[in-house]
Structure formats: C-alpha cells, structure tokens
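One chain comes next, on its own, written as structure tokens: the form predicted alone.
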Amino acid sequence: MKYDAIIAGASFAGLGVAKVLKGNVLLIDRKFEIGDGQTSACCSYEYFLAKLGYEEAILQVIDVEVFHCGSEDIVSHLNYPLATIDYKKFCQLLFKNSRAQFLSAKILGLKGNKVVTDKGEFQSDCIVDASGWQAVLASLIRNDFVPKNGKSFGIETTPIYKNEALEIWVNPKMMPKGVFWIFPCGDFSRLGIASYLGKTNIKEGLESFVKSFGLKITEELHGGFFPSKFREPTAGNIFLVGDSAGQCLPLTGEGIRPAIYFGKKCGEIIQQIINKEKTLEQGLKDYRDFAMSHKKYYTFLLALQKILTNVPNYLVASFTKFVNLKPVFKYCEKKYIDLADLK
C-alpha cells in the first residue's frame, strides 16, 4: 500500500506535519485513538493556540508565574499569557484539520521505503519519525541514534485544586537537579516533578510535594522522558520532528510549540516533494538546514540548564531576579517566543 507520506507518531509533532499535507497520508501510532496517552503538562502560549484556532481546547489562561527558590518567591507578570490545554481535545482538533488516515498499529521494522507494522507493510518515499524521544524509525537505521543521556524525566498527577498562577519550585533537598510545578487547569491542577538527570524513581518526591498541599496523588498519574539535547533532524531518508529530533526546548521542557513549529516546516517541504517541486534529497537537505539553524539556541538553553542545576540556590535566585527586571524580562520573553513562533 503506497502513500504520499507516512508519519509515525500521532501526538503534537506528527499531527503538526499531517495538518499541513494535502496528499494521501498515513498516520501510524500504537494508541487506539487520537488523543490517548497524555505525557506532558500540556501548556503553551495563548497567542499560539489562537493562531492555530484551537482556543476551545484551553482549560485556563495564566498570566502570572511564581518561581520559588529557597525562601525567595519571585513573581513574573507575563506579557504573553500561557494556557493549559485539554490534550485529547487539542490532538483531535489537529487531526480533524488534516486529511490523514489514522492506523492504530505497532511499528516492527523498516525495509527501505516501507514501514513494517503488525497490521501490514506501508510504502512511501516521504517518511516522518514523530514517535517521541525513542525515535523508533531512526533507531532502526542507527541503533545509537538515541543518546544514553540528554533526557529528563517527569511525572505529574491531577488532583482537584484551583490555582491562579503557574508555580515552579527549586528545592535541591527534595529533588536534586530537578523541579516541582503546579499548572492550573480550572477546577483541577497538574502537580508534577521532573529530574534533569533523567532519574525515574521520583514518585516518592511527588507524593511528598502533593502532600504538602493536603492532597493525594490521583489515579491519573502520567509522564515520561523528554529530551534536553538537540539531535539530527534526518536519518537516512527519514525526516524527524519533535522529541524524536530532540526539539523539546532545554531548561523549560516546552515541547508543544517546537513540535508544531518544526512539523509545519517539515510538512511544507514534504508537500513540495509530493507536488514534484523538489526531490526527496533536496527536501531532506532543506529541512535539515532549517532545523540545524536553530541548534545554537538549543545549545545555549542546555548550557543554561547545566549551569543553573550546578550552582547554589542563592545564585539561581539572583539570576532569576535579574531576568525578572522589567526591561530584561520583556527582552528575554520575546527572544524565547521567537524560537518557535508560527509566521
């Protein structure tokens, strides 16, 4: 069965690519339906969601961020408000605006331009790996494609708890080289913990954090690994988008905007290949050049992540207070926005 494009992975990155394409597109994921399997805090910028036209997926708009560092509580008033979203609704809106066919299947292998699954083999010259940090297809080409380090790990729970601000805690005694957070979502909040070192035995830390608010971990506990290191955006004749290409932003762990941002560009290039406006080789080169032009920003954010997780808390607080100065904050916020802004 031949398609104009095959996309492995039906989350933000894969759906971001599919949304752009107008050809005969197959979207493969082991999930049973689009929007299953939330793993992140699902927060992005309100303006970004409005550009996409998906405001109906918004749970709560947030214009205040509080950074707790030791005894310091540093409050930031955001010029670009954030918004938490309903993961399933958001993914289904993306899928609804695509022409892709969805197949629930497990990927077993790769034979040239054929993707082998437990539901059969599917062929295309344009194949996209948007399968997340594991980079399922790229790993079949290069078994060392996914580095042993360069990943963070986080989990969160969703108790009934109303909050107005997005709050972040740095507490080395409770979580060395990691953070805690509260992302408000209307009547409930997402309370979580992450290790920048990729440690997975952090549930006890989450339990202690949640307990400090008089709450308990709910049955809905989700999370997983997310990359903090930029990777190659192509492997063989395969395009990589989102976490598979390490496009989640270091330090902040923001993955939705970059996934859709790079997914849009990847989709536009693949459409040119489908339309025979450029060859597959040229398309791979153009996408790689585009993605790699952003590497310096990822390198800077990763360096900042390493520095801030290896200095005393009072220096982290001092740095945060400096960035929070009105002119500095305005400049930094705009520069950060521009890293993955839809034009």
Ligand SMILES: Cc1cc2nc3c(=O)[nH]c(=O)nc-3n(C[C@H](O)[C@H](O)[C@H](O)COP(=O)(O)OP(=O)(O)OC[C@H]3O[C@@H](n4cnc5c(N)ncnc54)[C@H](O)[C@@H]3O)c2cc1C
The other form holds:
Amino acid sequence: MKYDAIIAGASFAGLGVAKVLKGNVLLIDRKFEIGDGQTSACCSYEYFLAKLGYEEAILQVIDVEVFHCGSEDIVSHLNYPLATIDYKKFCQLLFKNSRAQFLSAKILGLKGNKVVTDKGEFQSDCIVDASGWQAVLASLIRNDFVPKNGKSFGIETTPIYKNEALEIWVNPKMMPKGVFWIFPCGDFSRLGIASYLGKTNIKEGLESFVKSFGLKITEELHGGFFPSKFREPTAGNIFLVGDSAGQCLPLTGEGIRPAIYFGKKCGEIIQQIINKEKTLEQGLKDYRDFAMSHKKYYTFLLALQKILTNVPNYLVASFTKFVNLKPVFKYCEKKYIDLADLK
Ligand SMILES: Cc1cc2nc3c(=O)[nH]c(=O)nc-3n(C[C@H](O)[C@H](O)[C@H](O)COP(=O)(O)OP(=O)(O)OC[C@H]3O[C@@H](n4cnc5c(N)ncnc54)[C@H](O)[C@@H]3O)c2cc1C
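Could you output the structure for the form predicted in complex with the named molecule, given that the previous block was the form predicted alone?
After this comes the whole thing, all chains and molecules, with the earlier chain placed first.
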C-alpha cells in the first residue's frame, strides 16, 4: 500500500509530525493504542502546552523549582511555569488533531521505500523515523547510527504524594553522575532517578530515595533511555525527529518540546513535498539544514552536562546560585526557551 508519508513511532515526535500533515499518512507504533507506554516524567512548559491548545492534559502547574545540592537548597521562581501532563490524554489530543491513520504494528525492516512490519509492508517516498533513541529505521540503514555512549537512563515511580515545587537532588554519594527528582502531578507525584552515564541498575537508588519520604515504589515503574548526543537528522531518504535524532536536550533531559518543535518543521517540509512544491532531495536538505542549525546549542548543553557531572558538588551549587541571580536567571531561562519555541 502506498502512502503520502509513513511515520514510525506514535509518541511525541511522531504525533508532532502527523499533526501538521494533511495527506494520506500512516502512523505505525508497536503500542496497542495511542498514548500507551509512558516513559517520561511528562513535564513541559505551561506556555508551550497553551500554544498547542492542550491545557486539558495538564495535571499540575509548577512555578517553583528547588535544586538540592549538598547542604544548599536553591529556590528558583520560574518566569515560565512548568506543567506536568497526562501522557495518554496529551498523545490522544495530538492524534485527534491529525488526519493520520494509526496502525499498531512492530517495525521489522526497511526495503527501499517500504517499511516492513509484522502486519505487512507499507510504501511511501516520505518516511519519518520517530521511533525514539533506538532509531529503528536509521539503524537499518547504518548499523552504527546509534552511538554506543551518549545516552542517559532514568526510571520513575508514581506514589500518592502531593508537592508544590519541582525538586531536583544531586547527591554523588547516592547516585554518582545522576539526579533524583519529584515532579508533582496533583494528587500524586513522579519520583525518579537518572544516570547521565546510562547506567541501568538504578532501581535500588530509587527505592532508597522514595523510602526517605516514607513511601514505597509503586508496582509499575516506567522509564528508559534518552539521548544526550545530537545525531544526524536524516539517514538515506529518511527524516529523523525527536530522540531518534538525539533532539532531547542534554543536561535537562527535556525532550517533549524539542520533539514537537522539530516535528512541526519536518511535517511542514514533508507537506511541501506531498504538494509537489519541493523534491524529496530538497526537503531532506532543508530539514537537515534546519535541524543542524541547532547543533551548537546541543554541543554547549552537553559540555555543561559533562562539566557539572565531573566537578565537586560545591562548584555545582556555586554555579547554580550564580545562574539563579535574578537577571542571569531571566536571561538564561529565555535563551533556553528559545531553543525550541513554537512560532
Ligand atoms: C525517566 C524519563 C523522564 C523524562 N522526563 C521528561 C520530562 O519531564 N520532560 C521532557 O520534556 N522530557 C522528558 N524525558 C525525555 C522524553 O521522554 C523523550 O525525549 C521523548 O519521549 C522523546 O519522544 P519521541 O517521540 O522522540 O520518542 P519516544 O517517546 O521514545 O517514542 C518512540 C515511539 O516509537 C515506538 N517504537 C519504537 N520502536 C518501534 C518498533 N520497532 N516498531 C514500532 N514502534 C516502535 C515506541 O513504542 C514509541 O511509542 C524523560 C525521559 C525519561 C526516560
């Protein structure tokens, strides 16, 4: 069967592309339903969710962030409040705003312009790999596409626990080169742990962290890898969006906003190809140029991630206190927002 576009992966990036496209589009994911299988803490900026018009997916708005570093508790009042979201509701809203057809199938291979799945083969000239850090399609083109290092790993639990602020802990004794967090979500919170080195045996660390609040980890943990290294935004004739292209921001691990931001641009370019306003080659080049123009910000944030995870805690605290000075904070926050702002 031939489609105007095929999108592999129906999470933030894939749905972000699908939302923009008007043609005959197939969206493939191994999940049974759109919005199944949350991996993330699902926190984004409130203004961003409002721009999308998806406020109804918001669980809690957060305007205070507390950074615990050694004996220091550094409190930031956010000019751009954050908001935790209901993953399923958010994905379903994105899908509702698209005209794509959803197919629950596992992607197994690629034969030229055909995507091979366990439910058959589907053909298109415009193929998007939005399959997350594993970049399933790009890896079929180049088996070293996903770098061996350059990814973090995190897990979360969701106990009943109310909190006002987003809280982040850096404690190298409990978790070297990693962080703990609480993202409040109304009646419950997402308590998590991540290793910037991509270490996966961190469940014990999460258990101790959760226990320090008198809580237990809930049965269902979620999480996974998220990339910290920016990757090529195209491979062969394939467009890559979101974690598959390493577009999750290093240091902060913010990947939802970039996935939708780059997804929008990718979708607009593909629509021009469908409308025959551009050739596939030109579209691939334009998307690549657009994505690559952001590489310098990713390189900077990755350098910061490396420095801050390798210096003593008191220097991390001093740096954070400096960034927290009102005019510096205002400047840095705006610069950070502008990295992936929807126009
Ligand atoms: C613990 C944790 C907490 C995080 N917290 C935040 C946060 O608070 N805010 C934030 O902005 N970011 C956060 N992130 C990062 C964020 O989750 C990712 O950057 C984001 O999910 C990337 O979206 P994506 O659509 O590119 O990839 P994914 O969300 O990984 O989606 C990939 C999709 O592809 C599908 N897929 C993969 N392989 C196949 C296959 N072979 N066949 C069919 N389908 C396939 C998957 O089922 C999935 O639906 C967090 C990540 C983790 C791990």
